[in-house]
Amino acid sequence: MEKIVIIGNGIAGVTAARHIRKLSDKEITIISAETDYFFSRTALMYVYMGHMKFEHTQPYENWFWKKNRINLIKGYVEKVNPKEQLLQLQNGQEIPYDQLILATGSKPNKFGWPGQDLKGVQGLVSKQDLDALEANAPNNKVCKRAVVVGGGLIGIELCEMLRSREIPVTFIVRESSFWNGVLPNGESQLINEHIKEHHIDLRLGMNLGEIHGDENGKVEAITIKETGEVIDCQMVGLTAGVTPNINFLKDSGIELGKGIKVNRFLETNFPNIFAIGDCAEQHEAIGNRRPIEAVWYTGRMMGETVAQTICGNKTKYNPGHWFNSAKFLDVEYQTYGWVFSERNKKEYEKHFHWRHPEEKVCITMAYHADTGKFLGLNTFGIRMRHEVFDRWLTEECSADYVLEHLKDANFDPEFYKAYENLIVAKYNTDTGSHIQTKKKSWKRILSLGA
């Protein structure tokens, strides 16, 4: 029986295993050193915050794996030998394979900061990181202050987690405004204000200089590079992005860049070895997407795609229109299509921005300056329907059409405030247009041909 071995039990690897099992009777083995069973990585923060227990993050019962004939091995893979089609584990065990899927995920970036390996310095990617956080910052008596370095999604999540236990947090962000390499200025400013309202000591335009340790090798302070200010702290969170977890492959002969190089079929330079999820790097970026995408849903899609290929239906990875969602403390964020920051804006890209005068609610719409074609939308504090925006992007609707029919896309429950009329009124004022919002139509929403 053909042996399929998957290294990594995150969303990409487990999705591949599940779909291979649906499509075939191949022998499937998943190897991971992180946890016994698959869990939802995006839910880690809620375990620390007391909203759920760790076992609640596991989508499948423990019996699921045996019932579906998916073998689980807990261990570290030290070497991959593509010529012999053999894996070597840290404990000396050797695992043969016919086809190999690398789904090893990513690890927190470290930029050579002095003291970055001291006790109490950590990232927030793995279950081990969650365990470390419980030890390093169980409460505000053990951890009187924490410092979080890096202004992205994981950074703000870690700040929220620490504040849930009333631990004072200093948040060091090298950009002049939070995440302004991704968000347009108006949105970035809204999040700056929101962070400060949550009593987080936000330091914009600053860099970590050094992490200082005590005589026991435990963190006791950091220095800010620009000012020389010393901040006493008992925990430092390094959240300045992630990098593919591929060190163990350096002498394997598998082609590497920043990640594991793959084509559109997710194949490496060895025809029976594939890479999916955070560790995979496309030879050529797909559209405006980055060659490496450390995003939950793209990992899932890659797992489904590679399963088809391994089971005889060779399938190209086609992620479709860009979308994503996140939460900045209390503010929900969604993005559909492409809305670039001022730093990365295309020359033809024009923005319309609306912000509520009192609430933390705003949108930014991107459209083509010459043709008026809708390019993308960011929303903060308003939930939208993914399938509606996906259709509008596919059909290349105009910005005017999108705003006229914006009520179709609103996903917020009944009795929530509606903002479409305010949004369209400002758009008309800004652009000299005279469009009017149309009533929500379930016929349009549910009709794929609409």
The other form holds:
Amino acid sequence: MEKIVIIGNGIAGVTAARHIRKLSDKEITIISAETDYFFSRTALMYVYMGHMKFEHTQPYENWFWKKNRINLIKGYVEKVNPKEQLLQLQNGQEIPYDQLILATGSKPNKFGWPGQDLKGVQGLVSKQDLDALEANAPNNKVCKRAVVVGGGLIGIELCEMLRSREIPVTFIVRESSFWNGVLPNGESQLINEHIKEHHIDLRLGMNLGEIHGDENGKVEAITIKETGEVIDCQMVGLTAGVTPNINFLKDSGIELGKGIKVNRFLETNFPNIFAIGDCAEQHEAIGNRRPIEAVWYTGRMMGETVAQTICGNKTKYNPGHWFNSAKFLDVEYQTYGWVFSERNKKEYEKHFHWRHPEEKVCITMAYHADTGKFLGLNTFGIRMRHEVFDRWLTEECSADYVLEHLKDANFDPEFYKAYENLIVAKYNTDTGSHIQTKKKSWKRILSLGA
Amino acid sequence: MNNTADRSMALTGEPPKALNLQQKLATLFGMTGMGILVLALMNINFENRALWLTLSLLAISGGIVWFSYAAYANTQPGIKNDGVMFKSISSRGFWGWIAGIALTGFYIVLYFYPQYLGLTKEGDNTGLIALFDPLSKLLSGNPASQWFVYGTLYTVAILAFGIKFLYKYRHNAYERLRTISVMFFQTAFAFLIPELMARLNGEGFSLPYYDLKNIWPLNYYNFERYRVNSFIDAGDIGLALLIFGILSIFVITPILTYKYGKRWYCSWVCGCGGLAETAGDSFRQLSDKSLFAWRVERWVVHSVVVFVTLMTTAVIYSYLGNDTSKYWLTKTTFLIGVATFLTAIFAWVMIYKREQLKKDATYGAIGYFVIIIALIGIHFFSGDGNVFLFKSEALRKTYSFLIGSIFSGVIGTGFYPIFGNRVWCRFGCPMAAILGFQQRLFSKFRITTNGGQCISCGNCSTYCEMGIDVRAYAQKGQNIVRSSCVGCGICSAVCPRGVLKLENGPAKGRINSQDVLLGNDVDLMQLVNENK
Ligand SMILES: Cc1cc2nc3c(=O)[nH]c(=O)nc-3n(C[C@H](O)[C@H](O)[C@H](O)COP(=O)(O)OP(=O)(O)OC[C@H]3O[C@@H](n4cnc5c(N)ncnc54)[C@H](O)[C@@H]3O)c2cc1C
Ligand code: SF4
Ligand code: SF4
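Alternative state: the form predicted together with its partner chain, after the form predicted on its own:
Below is the whole assembly, all chains and molecules, this chain first.
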């Protein structure tokens, strides 16, 4: 029987395994060094905050793997030998394969900061990082202050985690406003304010200069590059992005860039070796996407796709409309289609922004300056219906149409305050239009009949 | 220098676990209220009972409300689950077990040894029950009973912990509204109205105690002989109540469940649900999510339905007559009626809803045949409503002991801190099972999953008090249409990615099933999802 071996038991590898099992009887083995069973990396924060136990982050019960005949091996792959189709584990064990899927994920970036390898300096990506955090910052007596470096999604999560134990946090962000390489100004500003509401010492436009250790090699302070200010701290979180986990492939002959180079079929330069998830790098970016997309959904979609190819139905990786979501402390964020920050905005991209006068609620809609075509929407503090936005993007609806039918897309819990009328009123004032919101229609939402 | 560091933060304790000073004081305050009750229990005689009772109840509620204020006042509106898994009370730690044992003990005394609470058959009450006499006399004119004491404490718990819940979920309109609703129904319908109704009773007129929102089979005793007799004896009002009791199970319930799902009852009206959602809120994460637990749940809860149906049928049968000239409803007509009704439901499900039931169909079939055979048994073997060898009275007593007392009280509530807050609702409540059956097959309610947005984090499953593995559906892009879902809305509230929405919508598109989720190639989605 054909042997499929998958390195990495994250969302990408596990989705691939599940779908291959659905489609075939092939022998499936997943090798991973991190944990015995698949867990949801996105939920690591909730374990430290005490919302969940680690077991709760495991989406499948432990019997699932055996029942579905998916072999699990805990071990670190040291070498891949594509010529002999052989893997070598750290413990010396050798594992042959017919087809190999690399789903090795990513690790935190380190930019060569002095002191970056001191004790108490860590990233937040793996289960081991979580354990380290529990040791480095168990409470505010051991860790009197923590410094988090890098203003992205993981950085703000780490701040929230530390604050849940009332550990004072200094948050060093290189950008002049939080995540404004991605978010338009209005939204970025809203999050700046919210970060401060949570008593986080936000330092915008600053860089980490140096990390200082004590005589035991443990971190005791950092210096801010711009001001030279020294901040005493017992923990430093490095959250300035992630980079693919590919060191062990250096001499394998597999073509590498920043990640593992793949074509649209997710094939590497060896036809029986594939790469999916965080570690895969497209030769050419697909649409507005980046060549490496370190997000959950991409891993899952690539897993769904590669399973088809492996089971005989060769399928291109052809993702649909972009979407994503996150939560900044108490504010939920969703995005559908493309809304770029001022920094990366296309020349034809126009924005409409509305923000609630008191609450932490706002939206930004991007549309085409000439045609009025709807391009994308960011929402903060309002949930939207994925299906409806996906359809509007496919049908290339106009911005006017989207606003007129915005009630169809609302996904907030029942009885929540509705903001559509306020939003549309602002749009009418801004653009001189005369749009009126339409009542929610199930017929349209579910495309039932005409 | 741009420095907003909050240097005044209190630097003590390990906050996800520890209580702050105010919370400690609030606990102490609430405990003094409990202390008064304990002293009364130990037969310390209070001179002015009305005053001491008022003080006690005020201190208990005040303590709880103060505690909540101290916990949430200085926080931003949002999810408040920090430290839940570290606190010993909410993670089956030491305090969890202590609370469980204390509650269980209380229930055992309440149900089986009320004399220790001060219930006196002849003469005046003593002890704890006597302390509640003034309030009882104020409301109904009668001295208190152990049930009055229980009802009062129950209502106080729902109100005080309800306020805590309102505070905790102050950002969530759905949670707030439904909590106000259970607080109202408990206070008005379960507590005040029946007590006031008792005032109407006097010479020649007597209504049975009736909590109008309690529906058969939750009030399994509603159609017992003495109650039916006293309804009938009470003339028009009594008859109206009896008819209301029948309509509520056969007409009102199906209509509301069709429109809104069983949540209209379980999370908006019901007293058991009310206590679970308020006082039990800290324990919802303790429910067992395993597939095994789900299997046990289906067997146990459906057995209870079969049991209660048979028991009620047998009890009614036992007091009906044989003579058609006296009353149209005779033993035989009644049995045939029950059998026809059940057969009609069974046939309808098998013909129209088979698809949706799949494996569960066997359970349904087994349950149905057990009942029918037992009905035939009743007909041939008894004059007295025997079900085979068991007398209907024995059945009733067993049911009332095993299900009515042990399961719903001792295990259902006593074990909150061990098995979670909805053990009774999930494993034992026949009402929930019947509503769930409707919800599954004949309702507009569903929890919609938001396309491909799920990140499998597991918050929803962890906090589902009914032990539903919500994530298992959400990560497949599948709507949640489960008979056991009580529509508490917490899964939707705790989801950090806005994936879940409880809603009532058209039947088409309610049940969906997807292998490839929204966001991937449209052709691939079509290929995989249609070739299943
Ligand atoms: C804290 C945090 C929060 C996040 N939140 C979000 C979010 O909200 N939304 C979102 O879209 N994305 C989020 N992400 C990103 C998302 O989690 C990742 O994109 C996704 O988990 C990647 O999945 P993967 O399967 O590609 O790799 P991974 O999940 O990283 O799995 C790779 C596995 O392979 C193992 N491995 C690597 N090399 C070897 C080897 N040589 N031998 C054996 N095993 C090996 C690794 O140990 C690891 O277990 C978050 C990430 C983090 C860290
Ligand atoms: S809480 Fe939301 S994101 Fe997390 S598993 Fe449940 S549905 Fe998915
Ligand atoms: S599925 Fe959600 S709404 Fe239903 S009972 Fe569970 S947590 Fe409550």
